[in-house]
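Read the single chain below, which is given as structure tokens and is the form predicted on its own.
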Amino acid sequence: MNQIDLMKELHTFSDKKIIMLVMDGLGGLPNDEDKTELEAAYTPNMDKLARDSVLGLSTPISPGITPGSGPGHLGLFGYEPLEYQIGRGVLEALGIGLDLSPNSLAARGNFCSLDPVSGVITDRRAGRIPTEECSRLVEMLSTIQMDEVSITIRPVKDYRFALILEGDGLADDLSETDPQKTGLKPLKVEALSSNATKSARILNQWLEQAFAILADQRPANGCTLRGIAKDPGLPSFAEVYGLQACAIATYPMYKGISRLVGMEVLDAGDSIASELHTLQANWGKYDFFFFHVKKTDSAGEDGNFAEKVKVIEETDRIIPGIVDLQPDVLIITGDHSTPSSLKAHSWHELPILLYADNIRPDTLRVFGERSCMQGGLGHMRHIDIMPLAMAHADKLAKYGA
């Protein structure tokens, strides 16, 4: 028996509410100072929420092994991420509103710089472009239109947009065309398996097309796509916990993810206070809820360490409005980690806190990452989350005789 289906048999009602808080990207790694961002941020109120908790540190796969948010996310919502792989695709999709069928291919886009000459990425997020030049982009790539698919392209946020292709025969065992760095061409997409060579082939019609629609604009005079994917189908959050559940988040894609587990996804506005006010708008409604803060990640991949401590410094300020609605369980943790020296995603552990009345509580009272190396918590992985939120929620059954 997976874990899945174990909390599929063991979830029973109790009244008591879950707040898990996801801070993208969370983890970092020392600087000149020898502090994380973390560890730099000034954090009165989750270190007063830490003396009456029990902290540790968690892995979001598996040791070694750098997480995509999909990935991240999908462990702290407790289903094995490798098991269940999810394209980065399906998540913008969905994480705008549009629905997929069996039929469905969906691929996140992004625009990027290209040297005009060598015609390299210059810059994979083509300067952050904002959302209405996005539009503008997409409305210019909707003109794009092949025999054999219908072709559906929406703006996303910033520099990213969705693609979804519709048709018979269509499969995502492909390669990205991101090549992950600048200085080098973006890549073609492959045919990982035999079932996939149609797709490849009209994806790579549609780039053909869309490079040339792009290369007088600037600064988005090319773009990649990533995470091409079908809708996997996974069991939803209700069936596995019996958990009405909601997410209040900011972005798209994480959205995405919610709705692809069956969450509803509430109207967040685009700020950590008016999150705030989401969730205490919504209180009587849920048991459970999913509160996601992004630019921590987003000023980490940037390289900015004081942008990243300034997050969680605004983050530290709503926590007494969170704790004011006295939740039974409040997990405070990150999907992954995106240390600001790296400008990128890493496999480094997470530090995570949770605070509820039936607890353990260990002897720390900082909430940073060496403080919960050595937390009560010990080393755990993502997808033990769940289950100890249940359990100190009083939502699982005793397991056998």
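Because the structure is predicted, anything quoted here is derived from the model rather than measured. Numbering follows the first chain given and starts at 1. Compared with the form predicted in complex with a further copy of the same chain:
Candidate list P232, E313, D158, R154; rigid-part hinge between the two forms assigned to P232.
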Second form
Protein chains: 2
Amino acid sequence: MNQIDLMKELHTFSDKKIIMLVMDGLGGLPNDEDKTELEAAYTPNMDKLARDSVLGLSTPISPGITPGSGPGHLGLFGYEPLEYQIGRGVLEALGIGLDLSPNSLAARGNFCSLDPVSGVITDRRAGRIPTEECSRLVEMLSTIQMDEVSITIRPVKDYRFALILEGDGLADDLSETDPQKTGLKPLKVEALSSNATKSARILNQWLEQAFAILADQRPANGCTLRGIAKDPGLPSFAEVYGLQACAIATYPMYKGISRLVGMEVLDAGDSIASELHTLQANWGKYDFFFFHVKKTDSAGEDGNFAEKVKVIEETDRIIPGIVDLQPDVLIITGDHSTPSSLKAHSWHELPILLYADNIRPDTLRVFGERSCMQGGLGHMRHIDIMPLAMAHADKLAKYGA
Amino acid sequence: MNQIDLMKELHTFSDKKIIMLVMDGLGGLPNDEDKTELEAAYTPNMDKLARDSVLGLSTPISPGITPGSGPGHLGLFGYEPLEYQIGRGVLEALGIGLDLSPNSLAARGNFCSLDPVSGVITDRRAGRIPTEECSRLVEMLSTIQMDEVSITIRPVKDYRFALILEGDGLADDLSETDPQKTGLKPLKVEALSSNATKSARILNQWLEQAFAILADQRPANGCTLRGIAKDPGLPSFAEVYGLQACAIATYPMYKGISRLVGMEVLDAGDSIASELHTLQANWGKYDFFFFHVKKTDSAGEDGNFAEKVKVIEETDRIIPGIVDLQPDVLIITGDHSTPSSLKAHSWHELPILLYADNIRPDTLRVFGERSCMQGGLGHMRHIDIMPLAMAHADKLAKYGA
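The form predicted in complex with a further copy of the same chain is what I need now, so please give it after the form predicted on its own.
First the chain shown before, then all remaining chains and molecules of the complex.
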């Protein structure tokens, strides 16, 4: 039995409330003073919480594997990321705030440069055209209309755009059109199973029209489609955990992933303070609160150690406001590490703090990576976080007699 | 998705180099002075390395399971040993330095004693005849020739020999002929699937001739065949990890296992010093170096605590020579434990040391079992070692967007 099925079977009602506070990219590596960002940050409130909590380190997927945002969050939500996958096209659409229905088919598009005579790709990213140029070209392509589907196309960033078809009978078992190297022509979309034939035909017709429209443009006179995917139809939080769940997040990507698992996405403004306000204002209405802090990751990606420290400290300052609500279970962790020294997501484990009644406390007094190495939770996996949260909230029945 | 498929998908090129130093049977148990062999050994170089490394304990297969050399190394190489299996006949052949091709079928043979009248087995090991007697009988059996296959037969040790057939259309879905107790006749080889019919027929013809030749010998007047197997066709290191891998080992068994995963086996002499020389001489040619030290295990199997300490100290003395090469990732561990007090392989976890850029260091200063219990890697599994090594060598792409 996989874990999702186990949770479906065992979940039960209690009136207890769970908060999962996720600082995106929280995990770090030591700087010259042998401190990670979290260790360097002044976090009296999290440290105070640590004394009454049990700590540990959690692996997003498996040792050595660096997750993207999709798999990182699926793990946190209890969905084994190697089993439940979200297509790249869907993530791209969610990332710019587009909604998908079960009838939607989403693709990531890349503008590219073609040799005008031979038609082979000379630059797979069209010289990384600026976003404004991308917007201009997308506007041209938005004139394409087709009988069987309604079409949404939006610029993402640089040479990237999102394309969404909506209509009956669309399937996503489709090949990509990027040949992955220059000197080759863009490929056709191919149906990889018979029920995707219609989707392939429509996408190829769309591409034909798109190439005609782009023919005289420079440097982007072509495009490729990648990661063509549907909403994966994940079982919802209500179904799996029996939870009335909401998401408090400021960035489209995380709102989108939350929506894929059936969370209600609240209007949370654009700051950590406004997110706390949203939490407080909605405290009576839900029993699970996913609270997402984005800028720890952004600072890590920028290689800005001091800024990441600052965002962690800013988050620490709202902890009293969270604790005042008297959550029955409070988890603090991240979706993946983004050490400033690497300027990228990484595979390193995440510090995790579990604060609840009926924990078996360890003796640690500081929330930080090296402290968590000695924590009572040991080395765990992201997908085990939700069952632990459910258990500590009295929401899981006994397994077997 | 299993881990091998995940590695196939995510591996990427970097020019970084990985050394995996395996002291066979490294793990031990405390003696009367409460020291394991590794803890008792004077290892200033490994301890110095430990200060800049992250340590832990690794389980070869799963808790409580004692691995043979085959599964122990498959785990180290990232192949789940319960999923990828090497037949006993293949290991027996590799252990005496025989090479196998995809057309080979290898069996382990046991000489046995039969009642000359009834033909039932009276001793399954023919009184454990000495190796010289085994060699004499093997020479007699080597006269058997058959039309469809070429035959290699070699003594192994005591009553054991290796038999290898080579020819077209051989399959290994075959039963063994040892009835597992005395008082029963040797069984026939049976094909367990239809494509093994030819192999069964040939082996039964070979057995018939062998029994005729052995009829007048005493005490070994018969034989049984076990573990009849082909090269399992493991996906290669190049395919799985994109690595140019080589093996530096002194014993045939380990050279053979390395060859099964596509490593190039280097001529490494017969001492730890000559192995270091081989590493240094080939440093420019590969990006993965499996470096195997055998005699830790041999000493453990002999119950010789002092000798095992000595081999560990001898290995410690080559550490500076290894570190001088500036490997990007250096792993030190063992395939399984062989505590001198048990005189045998055991299930105990292995101390492991990971030295690389971008580790999250712990605070330990000594490489030993009890120290490793507190290590930052925690309790891990052998199959997670390769993904961690790959990650720290910048050889894995991000999973998902």
